[in-house]
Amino acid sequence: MSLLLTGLDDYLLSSLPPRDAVLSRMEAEAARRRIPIVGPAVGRLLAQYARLIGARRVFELGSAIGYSTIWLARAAGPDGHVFYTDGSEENAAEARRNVEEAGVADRVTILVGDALTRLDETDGEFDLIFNDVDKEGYPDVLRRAVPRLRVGGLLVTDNVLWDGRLRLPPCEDDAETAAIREFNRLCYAHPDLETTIIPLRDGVSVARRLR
């Protein structure tokens, strides 16, 4: 669910550009499967940060059926490369369908299992990672991203704000609830880290590496 007002969250919807028929046709399966998908905003938003840094070597930590990663892989161009994580084979499958058909195959390499492991066994630095995996990891990914990352390379979150449940005091945090503070925490008080939430959809996390 939307943090944003529901009139105010479908207007913003409803203002983006169509999507071509991949990626509309994996925004419908999503509604209808409810699997969970950055959507086309947040989409846009990971696009254009990619575009405004020359991101050129990306890493996706929880990609689900590749919706984000579709999205990178065009902002990170033909010369550019995206890195797919899921614990799943049948998502992993169901992404490596989707990337063909959107024309990106050749720039995306599909990993399957747990994602931080999978980072730790790619070689090199990046220059945006997007993380979306279970919310519980989130402090980790923290401390095994950062490094991972070029100056001036992003960390970009998604669901930081968690469906509006950090507005509740702490004492009633879940797990999940209290990773995601934490990490929210840690990411401003980093002192390698420029770090900025901004509340759309379910609030996105995004950190600059420093130096």
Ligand SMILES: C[S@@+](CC[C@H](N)C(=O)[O-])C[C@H]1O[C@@H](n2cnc3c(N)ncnc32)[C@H](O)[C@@H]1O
Contents of the next structure:
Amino acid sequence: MSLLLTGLDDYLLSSLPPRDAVLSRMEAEAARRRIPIVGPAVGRLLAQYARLIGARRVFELGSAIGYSTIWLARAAGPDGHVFYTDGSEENAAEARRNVEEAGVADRVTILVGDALTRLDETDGEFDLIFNDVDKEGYPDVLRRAVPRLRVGGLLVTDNVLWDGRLRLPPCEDDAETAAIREFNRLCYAHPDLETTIIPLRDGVSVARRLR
Ligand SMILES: C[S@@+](CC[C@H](N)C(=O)[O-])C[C@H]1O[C@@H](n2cnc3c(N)ncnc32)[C@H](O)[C@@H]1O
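For comparison with the form predicted alone, kindly provide the form predicted together with the named molecule.
Time for the whole complex; same chain goes first.
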């Protein structure tokens, strides 16, 4: 799942400070059960951006077992709040146990169902929205999530380089690759967004709402 040469990715991962018992256990379980979590390098990036902008209200689109949720909830601090979403009841039950073990259950709301529908149903604006849903939904996420950010807020999106399938010259796009390509194009063309793509792990895009 990395665009980087294997050795570089291994170096980055081996350089990271150790995680606590909960995150370490979740990383091991995700590897064993092939759950596609962001992993510790992107987890740190999420937490760093959240802290840089003083994020207090965070909405997560596609949260699985709550690994990225825990990074974001810790960064948001005791006065912050993270809305978890996932389409799977089983994932949500597991995430509930994980956020409790991580000591952040009081600042996490678990919502089950379609992530964008749950976003539409949740009032207020957000400092940071983290997008990690099924890739064909990415263009729709852009349309519906950006208006929910405060000015200065961030839409952070995982997998925007999609395992090296977004490259030049382009290869034949499947539906997921085409949707991510369109998402990246729309982000860079958006007059209200300042976007960068960070080639960390599978590619992370950070789009800041300007106005
Ligand atoms: C890549 S995993 C999320 C990993 C999580 N962000 C992490 O790093 O710990 C994607 C998750 O999003 C959920 N999902 C995908 N599309 C969704 C949608 N439209 N609405 C709600 N959940 C969705 C899937 O069930 C899956 O658990």
